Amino acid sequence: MTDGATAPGAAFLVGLIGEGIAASLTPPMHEAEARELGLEYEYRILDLIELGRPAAEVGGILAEARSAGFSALNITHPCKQLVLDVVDDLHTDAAHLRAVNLVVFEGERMVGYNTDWMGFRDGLIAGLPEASFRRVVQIGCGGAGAATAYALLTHGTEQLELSDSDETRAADLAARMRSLFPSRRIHILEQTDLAGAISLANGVVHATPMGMLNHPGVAFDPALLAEDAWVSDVVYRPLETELLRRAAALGHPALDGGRMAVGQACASLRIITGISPDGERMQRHFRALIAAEERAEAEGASRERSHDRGA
C-alpha cells in the first residue's frame, strides 16, 4: 500500500532477502515501530544461505513470497541488482541507481524501490541541520556510494569529488551521476589529490567498509578537514568508528551510519504501509539494539578472557 491510506485491520507480512542476514536489526526495527503505529505486522528473515538457494533464484523466491501472502520484501546483498530484471515496475530512483532494496507487491505486479538514498538524505537533514553541502568529497563508489552520491546531489551538492581504489568503479559512478545531474560539477580524484580536496570541502562522506569490526582503520586523516567541515560514515557496526571518533575529537560534526540505516527502514515502512513512522523513535530503538549488541559482545569477550586465565 503506497497511497498513504491503510485499510482498517490491515495486516502486513514483510521479509528480508539476502545472504548472512540472521543478525539483521531490520526485523526488530520494523516490528517495534509497527506496534507503536497500531499495525499488525510480521517481519521474517529469508537468508539464502539458510534456504540453500543461490542469489540467482531471487525471482522465484519473490514469486513464492507473493503467493504466500507477503506484502513486501526488503532486498540486500547480493540481490539488489539481480532484482532489477525481476520486477514489473521500477520506481524512478531505483532505475537511476540500478539497485532495488524494496519490492512491494501491488496486486499482480512487483514494484521495485530504492530507499537507501532516502535514508542517507534524511540523515543529512536531521543529523547535520546547519551544515553546508555545497562541496563534498566522497570516498567509496560502490553500492552504498551510489546511494550517498545520489542523495547528496539531490540535496543540493554543487561539487562532488569521488575517490575509490577501483578507478573503473569511480568512473562509472561519475558518469551515471553526470547524466542525472548535468548542471553539477562531478569529478574523479586521483589518490594524490585526495588530501588537498578534503582540505577544501564542506564535508566528507566515507562509503567503504573500512571501520567495521572486521575492517579496522581510517580512510583519511581527519586533521586534513577544514575547520568547519563535517564527516559522515555509512558504517554502523560500530556506530562510532575510529574515523568519527577522531573527527569529533577535533571538533567536527560527525554523522554515523545509524542515520542511513534507520532512514532507509523508515522510508520502507512508509512505502509498505502508507503510514509515516516516527523517525526519531526508530532511531532511539535502533541505538538501543546496537547498545545491547555491544554489551553482549563485551560480556562475551570478558568471559572468554576469564576462561583463558583459568585454563
Second form
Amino acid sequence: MTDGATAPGAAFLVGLIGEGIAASLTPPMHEAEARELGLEYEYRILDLIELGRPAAEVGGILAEARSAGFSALNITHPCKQLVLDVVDDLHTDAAHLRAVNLVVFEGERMVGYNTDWMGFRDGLIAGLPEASFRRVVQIGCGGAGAATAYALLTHGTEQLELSDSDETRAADLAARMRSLFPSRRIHILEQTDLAGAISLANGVVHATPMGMLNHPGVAFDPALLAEDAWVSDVVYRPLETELLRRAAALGHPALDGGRMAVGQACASLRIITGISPDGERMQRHFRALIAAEERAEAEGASRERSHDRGA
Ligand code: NAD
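Provide the structure of the form predicted in complex with nicotinamide-adenine-dinucleotide, given the form predicted alone shown above.
Expanding to the full complex; the earlier chain stays at the top.
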C-alpha cells in the first residue's frame, strides 16, 4: 500500500492504539484531510483502558484489527516498543529508533514504521527554512527526544549535545545515536555545562514535558541563546509554551510542537494511502482544533472562578 497508487474508491479503516488517548487530535486530523483528498476514511480510537486490556496484548489487538478490516494502526504510549516484537517487518528508521508508531497491513505482512522523527524533520524544514542546524543542544532524551535527535542527525547536525535530568537517559540516547552516526560529535552535557553549550549553539530543541499545563515553567532560560539562535519545543498543549513566548519576545525564531504532531500524522497518512496530503492544510486544521480546545479550557476555568465567587 505504501508509495503506490490508491485504487479509485478505496476505503480505509485506521485506528490508534494506546492508553488515555480519548482526547487525541489524530482522528480528526486524518479524517478531515482524507475527506479533502476524496478518500473514504474512518479513524477509530482503541484505548486500552477503555478496552480493559493490558498493553502486553497489543499483538493480539493488531491481529484482531487486521481480521476486522483495518488497513493500518498508529501506535502510541505504552506500546511503541512492545510492537517491535510483533511486526513481521520493520522499516529502517523504526529499527534504528527501536520504536514503532505506525503499523500497516501490507498483504500478509505487518510492517512497522516510525513517522515521529519525520514529523520533526519536516517541521524543521518548513518552519525554520533559514536556520543552521550544525550545532544543536537538546534537552530531554525520552521518547520524543529520541525522534528529534535522529531527525537532527539525519538532517545534518554535526554536533549534538544532549541533556536530561536523568543522566542515564542522556547516556543511553547518546550511545544509540553514536552507533548510528559515528562521524558526528554527540556529547552528554553535565548540568553545569548546559548554559555555556546553549550560548554556543545554532539552536536548542526542548523535548521534556515542561511547559505543559501540568508542568509549568521552562527547562532553560532563553536569555542564554546566541543572538540568531532558534528554539524548537515538542510540547503542543499549549502550542505557545512559556519557553517559546519568551524566546520569540527576544527575537529568536521559534518552532512549536504542532509542527511535529502534524508532521507525523501527515507522514502516516501518506504511507497508509500512498497519496501525499497537504501538510499546510493539516497544520491549519490542527491549529484550529487546538485553539478550540484552549478556548473551551479558558471558558471552563472562568466558569469555575465564577462558581467559587458564588456568582
Ligand atoms: P518521556 O517521559 O519519554 O521523556 C521526557 C524526558 O525529559 C525524560 O527523559 C525526563 O528525564 C526528561 N526531563 C523531564 N524534565 C526535565 C527537565 N526539567 N530538564 C531536563 N530533562 C527533563 O516523555 P516524551 O514522550 O518524550 O514526551 C515529552 C514531551 O513531548 C511531552 O510534553 C509530550 O507531550 C511531547 N511530545 C510531543 C510530540 C509531538 O508530536 N509534538 C510527540 C511526542 C511527545
